[in-house]
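Here you get one chain, nothing else, as structure tokens; it is the form predicted on its own.
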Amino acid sequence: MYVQSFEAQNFRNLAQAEFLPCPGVNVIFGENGQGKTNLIEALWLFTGCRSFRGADNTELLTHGQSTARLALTFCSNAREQTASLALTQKKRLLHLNGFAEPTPRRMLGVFPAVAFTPATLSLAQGGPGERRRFIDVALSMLTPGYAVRLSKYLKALAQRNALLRQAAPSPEMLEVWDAALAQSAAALTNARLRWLAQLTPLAQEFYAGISAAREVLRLRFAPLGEGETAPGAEVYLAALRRARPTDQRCRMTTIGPHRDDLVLTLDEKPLRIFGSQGQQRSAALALKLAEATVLRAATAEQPIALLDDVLSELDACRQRDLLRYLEGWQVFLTCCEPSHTLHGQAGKVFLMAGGKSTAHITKTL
């Protein structure tokens, strides 16, 4: 899969931008504040996921504008396809191949992409929430039904937490929301564990390649802290009942998929505590490369790789490793200085200035 053309109007500082990338590596360079990350973010929205910056629609519109428009032409499943997004302060309206779709989630699995951002490199050293989001975004793109299940779980969680904040929560209502939460929790956890079973050996292989096999990366995901097996709905329901006294004191739900963590270790030592910055970044890259590989195998399409100011955070060796693993992909890469960025690969270089992209150099480096 690859992008053929892209247009943006009134998206952040992209008042009017057109982009004709090549199928290989596309380097977008320029000074800070010129719109490089905005372009990557706009492309990401076509995956059907929300902004990787956590922005809501009001932040995506050019100041003083009520609507933004994004348009994309891409080749997928051996045919040309088109998609457009109209963004207002409250809605995202999708047209795919000329037809209006009920939700942007329709793009999940249609336009697969993997984003490498500075936040990606903190996967190993950040909090559990970042690793849960990594899992949830990857699974939503791989299995659109997962996003639906996650939404149901979060709605039930919000209702249960609202009930727990009451002075005297109704036991009958708690039982209702416990049952709903348990069903969704079991489905989410089962999907997470199946995906991690595919991801783990790939992440270990990538890490070994990046680190010259100096240490062994391991991933551990233990739902409810009770071992790496998938608890059924009845197990979750029993656990929620046991946790009620604690939950009422804390006025929030203290167990479930929203509290789980993916624990990373090197030679059995917690990576977050004992790993060097280089080791943590290598592990994060290994996770993302493994995510991309699983996505490619499931969709039979090569995902788009979106690298937002990542290479500047890596040493030259890890830069070469990352681009070597992404050889043959369509890559969009932002940086301030394009010199030696391609590390020998063919590509196209664009200058970004004032929210506009201009083909600056086209050559094999």
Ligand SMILES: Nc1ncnc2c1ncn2[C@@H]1O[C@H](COP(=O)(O)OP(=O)(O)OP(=O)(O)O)[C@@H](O)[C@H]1O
Second form
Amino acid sequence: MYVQSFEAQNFRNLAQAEFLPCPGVNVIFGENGQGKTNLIEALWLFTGCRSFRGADNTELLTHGQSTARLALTFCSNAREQTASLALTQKKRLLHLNGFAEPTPRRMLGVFPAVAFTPATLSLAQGGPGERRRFIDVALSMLTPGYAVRLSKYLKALAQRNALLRQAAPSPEMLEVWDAALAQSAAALTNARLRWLAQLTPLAQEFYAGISAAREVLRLRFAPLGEGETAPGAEVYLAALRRARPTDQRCRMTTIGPHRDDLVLTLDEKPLRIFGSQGQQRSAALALKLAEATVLRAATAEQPIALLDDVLSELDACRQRDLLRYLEGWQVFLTCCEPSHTLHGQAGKVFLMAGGKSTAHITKTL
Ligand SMILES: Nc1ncnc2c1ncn2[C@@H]1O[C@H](COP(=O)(O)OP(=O)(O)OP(=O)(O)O)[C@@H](O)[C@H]1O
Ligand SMILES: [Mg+2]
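Can you give me the structure for the form predicted in complex with the ligand, which would complement the form predicted on its own we have just seen?
And the full complex, kicking off with our chain again.
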């Protein structure tokens, strides 16, 4: 799959921008604050996921505008397809091949992408929430049903937490939400475990390659703090009932997929605590490359790669590893100043300039 053309209107500082990338490596360079990440973020929105910066619509609309429009032409399933997104303060409306779709989530799996950003390179250093988000975004892209299940789980969780905040929560109501939560929790955890079983050996292999096999990376995911076996709904139901006194005291649900962590270790020591910056970064890169491999193997179409400002964060060796791995992918890569190596690799180089509210993209090579 590859993007043929992209247009943006009133999206952040992209007041009116057009972009005709090549199917290979596209380098977008420019000074700070010119709109490079905005362009990557706009492309990412076509995956059906939310902004990787966690932005809501109000932040995405150009200041003072009420509607933003994004339009994409991409080649997938050997035919040209079109998608457009109209963003207002409250809504995101998707059209796919001319037809209105009920939700932008319809794009999950239709337009697969892997994003490498400075934040994803901090995956090993960050808190459990960031690693859960990594798992959830990857799984949503792979199986759209996962995103539906996750949203159901989060709704049930919010209801149970609201109940727990009451002075005397009704035990019958708690029972109702426990049952709903347990069903979704088991489905989510099983999907996570299946995906991690595929991801782990790949991540270990990438890490060994990046670190010249100096240390062994391990991933440990223990739902409910127990072994890596797949807990069924009944196990979650029993655990939620057991946790009820604690949950009532804390006024929130203290167990479940919203609390699990993917623990990374190097030679059995927690990477988050004992790893050097370089080791943590290599592990994050290995996880992302493994995610990309699983996604590529599972989708009939080649996903696109979005590399926002990551090369400057990696040393020359890791830069080469990453670009070598992405050979054959359509890549969108942003940087302040394209290096000589990049000039050699790039199919097209674009300058992003104009700043504040009038960024424009010009092809330079
Ligand atoms: N809603 C908005 N409306 C108008 N302009 C916005 C909006 N949101 C952000 N901007 C502007 O977009 C610019 C930032 O764009 P972006 O983050 O894409 O920069 P960048 O080129 O990636 O810079 P860097 O190299 O520092 O990462 C800033 O000038 C900011 O003021
Ligand atoms: Mg940026």
